[in-house]
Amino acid sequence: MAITDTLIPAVDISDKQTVPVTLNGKNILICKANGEFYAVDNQCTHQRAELTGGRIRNCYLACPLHGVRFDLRTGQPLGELTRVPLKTYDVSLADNGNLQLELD
């Protein structure tokens, strides 16, 4: 069953910014890239480093530890360090301007 949780106001996140949140015990990273919002697990699948503060270019997030890049749209990694994708979550905008995240 999917659970929808309301998060922070969308206006509080600027482009190329990452914001960590904890929902139902999950460490999740909210990202804004090219005006769109994305949500992924906040843990690199290479060496389990947090992705908070990783650089965003276009729709790719780079791990701050070793630079592994992940496509924010699909979670798919680029490069040779890992082939394990990040878990992604659906993000929507509520009527009140807050972001909503759907957990499964």
Second form
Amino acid sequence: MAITDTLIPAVDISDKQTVPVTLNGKNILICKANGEFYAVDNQCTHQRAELTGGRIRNCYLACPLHGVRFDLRTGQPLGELTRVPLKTYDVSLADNGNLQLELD
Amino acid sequence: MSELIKVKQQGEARCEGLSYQDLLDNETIEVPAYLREDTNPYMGDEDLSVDRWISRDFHELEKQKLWPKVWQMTCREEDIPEVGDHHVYEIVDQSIIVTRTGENEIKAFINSCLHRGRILRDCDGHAEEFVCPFHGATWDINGNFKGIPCKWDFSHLDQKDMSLPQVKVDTWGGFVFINFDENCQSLEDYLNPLPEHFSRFPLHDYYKGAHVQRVVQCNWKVGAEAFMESFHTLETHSEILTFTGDANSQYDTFGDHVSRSVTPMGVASPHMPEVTEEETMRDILELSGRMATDNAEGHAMPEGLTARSYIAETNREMFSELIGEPLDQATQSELEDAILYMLFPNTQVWIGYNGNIVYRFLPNGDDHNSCIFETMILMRYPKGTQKPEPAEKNILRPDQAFSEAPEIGGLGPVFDQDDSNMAAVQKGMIASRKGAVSLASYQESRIRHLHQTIDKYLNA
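Shown: the form predicted on its own; wanted: the form predicted together with the partner chain:
Now the complete complex, all chains and molecules, led by this one.
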């Protein structure tokens, strides 16, 4: 288990915003929904489209390409386009105010 | 008052005890005209064949002649707040993308790609454009064709209208309605007199505080009818009789598309003459799920007051505080009675100042023996504050109880009792040798009204 500092101050991310980061070679999307931070693989499990800029509503992130919605808390998709969940990562706040992720 | 009240009423017999109109006579606030309407035109007493609920042929007729012609509620406007937001509405075997295309504009497209026919959107969501997931044919959110990969192979489409076909859309009370029929009457005419009756309740500004859905193993009409009469309270919900004037309910029909039931609350059932005002007050708070508080602790009946008055005034105070404006003009009836309207064919809406319940019963796809039962609860919020986001739909599994949905509170256990009848009615009608159902002349008149209107569509 590795904790990785993202270098992104939590205060820089507003609600419903998505911010892509590359950590250990992985493309990860940090999202803020209802005041909470979430991190998921930045790749839709339907057709591998990037999820950056996808619309967030409640706790759901919609893929900009065909609209698959993923529950940011669990990564589970809604609808019929894919049944494969998104990988999710635990997000915490470092002492310096940056977000940090727990990578495998 | 409307002309309708002068016509001959359904039967003469009424339950003994205080009628709803008697209770209105005790109001200290001026009673609005819509509550004084008392209209139940005579519609006959013949049995209805069970075929209406169990036969595939009847379902096919509805598919051909009912659903393509009626205005049907698809979603709330708040479900699609931003341009590009859409709701996929499915009715029997049809699919529609209800899309916000402007701040005050919503369009509804047939959800089928004009290339190979795949549905364009699989579920609710947001889109900058509609890209078919199969080959990539693309439309903007206004339905204009933007192209398809390998355009060199589609020059034969250049001369064709490639705009997405649309159906009619209109809104009322924050609900988005569609109609497949290009020549249908306006939604305004169709709804009459609903908007006038709801003029004290600005539903467009309420927010959806809860939305729960579950498949029920019965025809959609069996589901709807479970909420169209209070006669079943005595046997199905006997625990609420201490505060429910079940058999003293009033039933009204207005034209073809609207009916209502008004069940007095905060009064004991005429079947329970021994109940004290204290018991009525305590039980309505604990069990109804619709009052301003669901805890009777700390509430004591003041001397000389009726439970009906005490509960109404408690609701007035707490609802006023909640919405940040006085409810001086609200009658006690509006503050506590169960005043439930049906909009033909499958939507039901309660009036009220907070916590207005909405029911919808959709056929479960093309299956006539099951339906999708949905409940929304429309809530108020403090004046001057931002409208809360609508609740996500909670889709219960078929084996789950409604009481497993905490967001609907006391309604869950009541629905579970209704649920214990719905599938059983379907099963029993299939087994019936009589092959028909009989209806109470008055208390079940709204069910007859529903079927008479269905017949008008099927015979048109």
